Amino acid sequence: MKKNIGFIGLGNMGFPMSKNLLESGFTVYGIDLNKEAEVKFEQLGGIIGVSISNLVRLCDTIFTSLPSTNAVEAIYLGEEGIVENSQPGTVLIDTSTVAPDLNKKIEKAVINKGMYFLAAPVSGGVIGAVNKTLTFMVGGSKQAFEGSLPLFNALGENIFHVSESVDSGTAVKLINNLLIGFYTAGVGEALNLAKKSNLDLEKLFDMLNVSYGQSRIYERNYKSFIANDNYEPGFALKLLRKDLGFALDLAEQNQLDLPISKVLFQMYEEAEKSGFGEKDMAVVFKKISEQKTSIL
């Protein structure tokens, strides 16, 4: 079983993360810009003030948890970066959500570097990462897949390995987060339809929820979230924005047109522009209850 493990971002879902692998044995090497994560991380048993290169050389398993394209491309494929220190053998685990087409120009670099790379985005939120509860949607070698479920296993509830294309499981994910989209403006919509009608928004929710109009959305947003006036994220709106259009490029590139998805990726872009990007996705119900039109 591995045991020194490297972990690149210890943001809101890395650290947890990490947390959970250092609970479960192992030993593991943290890295993050932040200087106060990398600091907690210490605390909690880490080991930091490693350098990439360094980190290459003494871990045989790396995990990164980033938050935009282009971060994990400058980690994996720049000048001082995972692929140019590589060691052959090591195992590279993304957990970010990023383009279909960058898992494969990493995976292409990483071979090359007798390496393995998994693309492994996860679901299930900060919570999910905290309590251990994580989907993870992996594509890439089933080998190294086998190899790393004690790492999975230490992470998540439900490990799925889709295929041995690199990019299989981030189209799992791409797919989810567009139902997510769908669910989480549709739960905005009918509770301020709710709220005008002068409806009891919880007992609303008692009803719905041993209704068809159910979701585990549903669920999140308004009890975590709504009912509380609190919108400090847990999965930011620009965040689902970004997903959003990633499943639109994806859908361009097997020239499938997907006319409501575009609408809705409208609506997101709109409520980032108008200052909502950084608040968790169930603002859009704030956002709603302060417009004058229907549409965000």
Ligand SMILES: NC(=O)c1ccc[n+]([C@@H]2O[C@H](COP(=O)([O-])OP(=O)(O)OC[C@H]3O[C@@H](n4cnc5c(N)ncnc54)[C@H](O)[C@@H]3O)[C@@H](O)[C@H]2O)c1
Second form
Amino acid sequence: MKKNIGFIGLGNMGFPMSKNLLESGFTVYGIDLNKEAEVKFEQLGGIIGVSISNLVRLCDTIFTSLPSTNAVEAIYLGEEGIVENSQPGTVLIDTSTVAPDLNKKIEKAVINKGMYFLAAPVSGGVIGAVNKTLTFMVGGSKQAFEGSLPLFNALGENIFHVSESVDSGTAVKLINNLLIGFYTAGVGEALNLAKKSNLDLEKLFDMLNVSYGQSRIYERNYKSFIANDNYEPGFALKLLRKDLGFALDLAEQNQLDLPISKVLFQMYEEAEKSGFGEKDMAVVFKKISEQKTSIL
Ligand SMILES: NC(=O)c1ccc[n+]([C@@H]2O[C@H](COP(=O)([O-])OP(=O)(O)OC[C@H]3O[C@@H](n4cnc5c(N)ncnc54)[C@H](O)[C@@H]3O)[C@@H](O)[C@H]2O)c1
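Having seen the form predicted on its own, I'd like the form predicted together with the ligand now, please.
So here's everything in the complex, that chain up top.
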């Protein structure tokens, strides 16, 4: 089994995932722009202070968990990036959510250098990353996927190989996040209506949680964020807005119009412009509650 693992991006998701790899007995080398995250990772037994070229030389498998298309592109394809420092046989696994086109661009560059690339977006949030209950939706070489199963199993409990087409897992993930966008906005508007109708939100949750209004996102957003009036992410609203944009791009590529999704995207864009981008997506409730608009 592969023993030396690299992990680039020790953020809300990457940190608990790399911690779980350490706890499963792997040697893990970590890189993040945020030096505080690297120090915390070292305190858990991780190895820091390596360059990307060293990482590629030392590791059989390298994971990435990065916040944007630009960051993923720079780490894989940029100067001093993974592809430039390639080692044939290395397996590269990107768990970030990026545009499907970027999955294909990276795969092409990686395969040319004799490496493997899996685009493996995840669902389940920070709690799933901490508790090893993540769902992985993986596109790319089945052989590389099967060889990496011990690693996936150390990080999650629902591991799917979608197809050999590298962007297939991303398509599944974008559809998942489109639904998350709908549920989050729905919970925000519905709970605002409940509050303005003088309902007790805790009692409402108890009743709707055993009714058809129940959803995992209602439970997550209400119990972990809205009920505590604490919106530290979690899943930052700007990341959900990013994913909704990718979902709309995917629809356009398929010559599909998604009119309700377009309105949804605009709502998240506005919330980001109002300064809520760094907060957890559940903050949509707060944004809606603070609106002074009236239909009169
Ligand atoms: N947070 C969630 O609930 C969640 C759930 C599923 C998927 N995702 C996806 O996972 C990815 C990571 O999300 P997150 O919430 O952990 O984001 P985050 O912003 O908390 O973490 C990203 C980390 O990457 C680091 N980073 C950025 N650019 C870098 C670079 N060039 N080199 C090294 N490090 C760099 C940042 O310093 C940060 O620590 C995103 O693509 C997101 O869409 C997040």
